[in-house]
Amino acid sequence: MAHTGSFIDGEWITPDSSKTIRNINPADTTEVIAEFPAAGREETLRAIEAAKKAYSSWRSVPAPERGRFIARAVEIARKRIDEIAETITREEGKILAEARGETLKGINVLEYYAGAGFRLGGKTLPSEVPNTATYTIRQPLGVAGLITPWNFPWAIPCWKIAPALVAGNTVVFKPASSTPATATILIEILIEAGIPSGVLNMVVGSGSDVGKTIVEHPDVPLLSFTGSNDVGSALYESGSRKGAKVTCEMGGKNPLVALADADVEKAAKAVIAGAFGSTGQRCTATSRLIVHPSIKEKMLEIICEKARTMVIGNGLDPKTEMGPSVDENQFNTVLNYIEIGKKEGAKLLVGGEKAVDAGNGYFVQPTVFDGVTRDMRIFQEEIFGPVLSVVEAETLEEAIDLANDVKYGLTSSIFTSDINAAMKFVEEVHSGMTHVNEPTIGGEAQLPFGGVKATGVGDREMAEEGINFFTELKTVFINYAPTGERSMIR
């Protein structure tokens, strides 16, 4: 890392703190990527004050020009793709190919929002009053508090920071404490692109210090959070009390349904990509396979064989197919859920243990449970690891019922050659996003991202919806009646 600590009011600072951020490579716990003092309440207050002071001048910059700052960031980021990807792999653990994919996804998002300044418009609508023009405009709100997770330390900050800035808000950004190096590169890029002092601030510290201060501060009217349900629910409640505009994306327990007429090999490959890709550490990961009994054995043969032979290790090695859990806590959480699955009576087909031959890191074997029932915790709860739960469904209706029988609703998938079955699933599945004949994972900059039920509250992210969240509508009435002429009273 070229810089450590936090970035406040145009300067990199080192907090005067006894608390330490220790950034460790989860694939090799002997490698300390960075170590520096954690920021706390004092630094967070300074960042909010700096953002507040910079707001009036930043909002006065025309929206297309604000977009040009992001466009310059796109070009700078393209020159640092390899560096960004390697940093993601070293501090988060995902394999280099996945890290590069995340890097490109974030750049795509920046590119999309670079042009959004030209599209930041309202509507012209007819008035029922003579000689009156009516229309709406979108305006920024002030300081945006952005809190992001460790599992996509580049892409998620990109899709929060870019629309917030293009909309005309200033930003106080809290990245996950376990992935500060990637966040630092993003800040460096935006600084080089010319973002003025105070407009963009990053505070690296704990949720209990930095996050709590951002959420509760009266001068932060916008809060965007991605993370766990427990934290997100509390944040939403706290933000609502002060009247903030809040959006939270919080989790998933995503099903892939394979009907009797599914392309078995294609469906199995989709499950493998969704369940074990990124070590299962995606909110869009495939954690449940709902499969017709007639094709289950063949599908599981393909999935389990891949799970047994998957190369686990340091993501910087090009032969590696799956990296580690992000840290010791997540590693222990996954192993604990595997034990829960065993005790609940699910049948362990493959995996289920620490991958002892993978190296000095937090490696868990890809794990598959069969005979799972809807009342089991491994069916209902998000594990955030490479653990797949398999359950049978005889009919489409039963499959939809099983798919919907969890508190989450982020994404889903169905494999079938029957267009009628596919459309029925699309209409009836309870998820914010759904796929037909492709994995549960994936998203695009121009398409809304988010879910229903316990997965999310507030506006969707990315696309037009992503920038609309960072604005408020103003309705304008202009009466141009000749002098002395009275308009009809509303």
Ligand code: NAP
Contents of the next structure:
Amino acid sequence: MAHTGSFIDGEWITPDSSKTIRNINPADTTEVIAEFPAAGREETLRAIEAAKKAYSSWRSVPAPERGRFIARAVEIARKRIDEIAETITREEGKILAEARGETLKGINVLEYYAGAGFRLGGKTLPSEVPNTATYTIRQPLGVAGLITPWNFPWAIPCWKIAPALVAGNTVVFKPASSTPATATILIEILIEAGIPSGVLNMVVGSGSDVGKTIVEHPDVPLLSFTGSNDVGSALYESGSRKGAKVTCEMGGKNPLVALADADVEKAAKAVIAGAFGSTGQRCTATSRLIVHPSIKEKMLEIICEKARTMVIGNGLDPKTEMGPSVDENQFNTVLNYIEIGKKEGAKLLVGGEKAVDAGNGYFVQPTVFDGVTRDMRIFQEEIFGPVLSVVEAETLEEAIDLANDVKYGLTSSIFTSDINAAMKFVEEVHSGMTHVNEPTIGGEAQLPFGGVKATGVGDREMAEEGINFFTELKTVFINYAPTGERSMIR
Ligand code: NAP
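Structure of the form predicted together with the named molecule, given the form predicted alone:
First the chain shown before, then all remaining chains and molecules of the complex.
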């Protein structure tokens, strides 16, 4: 990363601000990775103006050609994989193997959208009127405001910026304040790939300042947000009020159901990956295990043994299996939820404390609560930390009912060897994504990503749906009847 400013109208700028975003390593809070002078309303307005100005020439670049800029970015990104992964680990905390996985996932997404320009078509349909051609085309809308969270600081910006640009929009991007360094590398790569001035702008500053300005600006007709429910719901309200097209992907409280006939070892490993992987800081994390009493003891034995022995520490150390919470705020939120769980009467099986031996960072022990009931807050609310709530279900119906009894609906999983049970679960569980015999986590570039209920509003992300969000459909009617021929009134 060579820059620590904002990128506006083709230039790296250093905002003239007394406010600074201090980028701190959550695994070693004495390490300041970089200090970004915070941009504010004025810089955001300049970025929106630049994007607005660049729009008409960018939209007239043929779509396959727009895709080629992304294809070049793929090649450049591949040469910087190690640097990207290391930066993710240093500023977000996830272990290097996970950071590398995220880096490759983001590159896959770029690769997918590099080709999307060739497929940016509509449909041709027959008209009821003779001598008439009818079809649809997909067109860009203008300036896209993209606001992203810290937990996937590389992949999420990739899956918003690439489709927005290939569709022909220009972009004002606001990364999370905790993770501006990874975002900066992505911008450096896209600029090196040749994206013209003004087409792509990044403003590093606070949500309440930069984010709010983007959301409320009348010249930003597209808003794509990923983050918490509180911020997302308010953003959806203001965005829709001004008539913008808005998509919000928000929190999750994802269940993994293990029926009596589940492969116990495989299911336990999936819970470990889903609950403690990325320190539980995935929107797709497994935060509830709904398990049949006959296999509960065996499953919990495997899960708790792993939780007890997990190597917690700095993710740059190859021996580390789980990193820290991203910052002090998140760390305190997780510890607070653990206290809530204890007070609510759930049975703490393992963890429940700061991981004091892990180092000078925001480390929490992997934690498992048994005896959780559906009215408890640790069953209902997103914790965003390595905390698993366990509840029993005697039947498939009871398991589905428990799975669905929360406000969220991002992802879910069932472990069973009964195809009928699996299919019933797929049909009836309230989630935008569902897995059978695999963890709740994961996604692929070509598959739509997103949730239902309080998790998501607006179009799904990634895949073809990502392009659909960043375009508007136009229906075209062309009458080529010779003059004088009787025409039909529709
Ligand atoms: P957050 O606090 O809502 O922040 C998300 C983004 O919104 C950040 O860039 C933030 O800026 C910005 N923001 C804050 N206040 C704003 C405002 N008033 N107007 C406009 N923008 C504003 O969320 P987070 O803590 O970064 O991320 C964790 C959440 O994201 C979890 O709930 C997780 O489940 C969710 N998530 C969902 C998905 C999904 O696909 N469903 C994927 C990943 C994460 P600052 O950083 O400057 O505050």
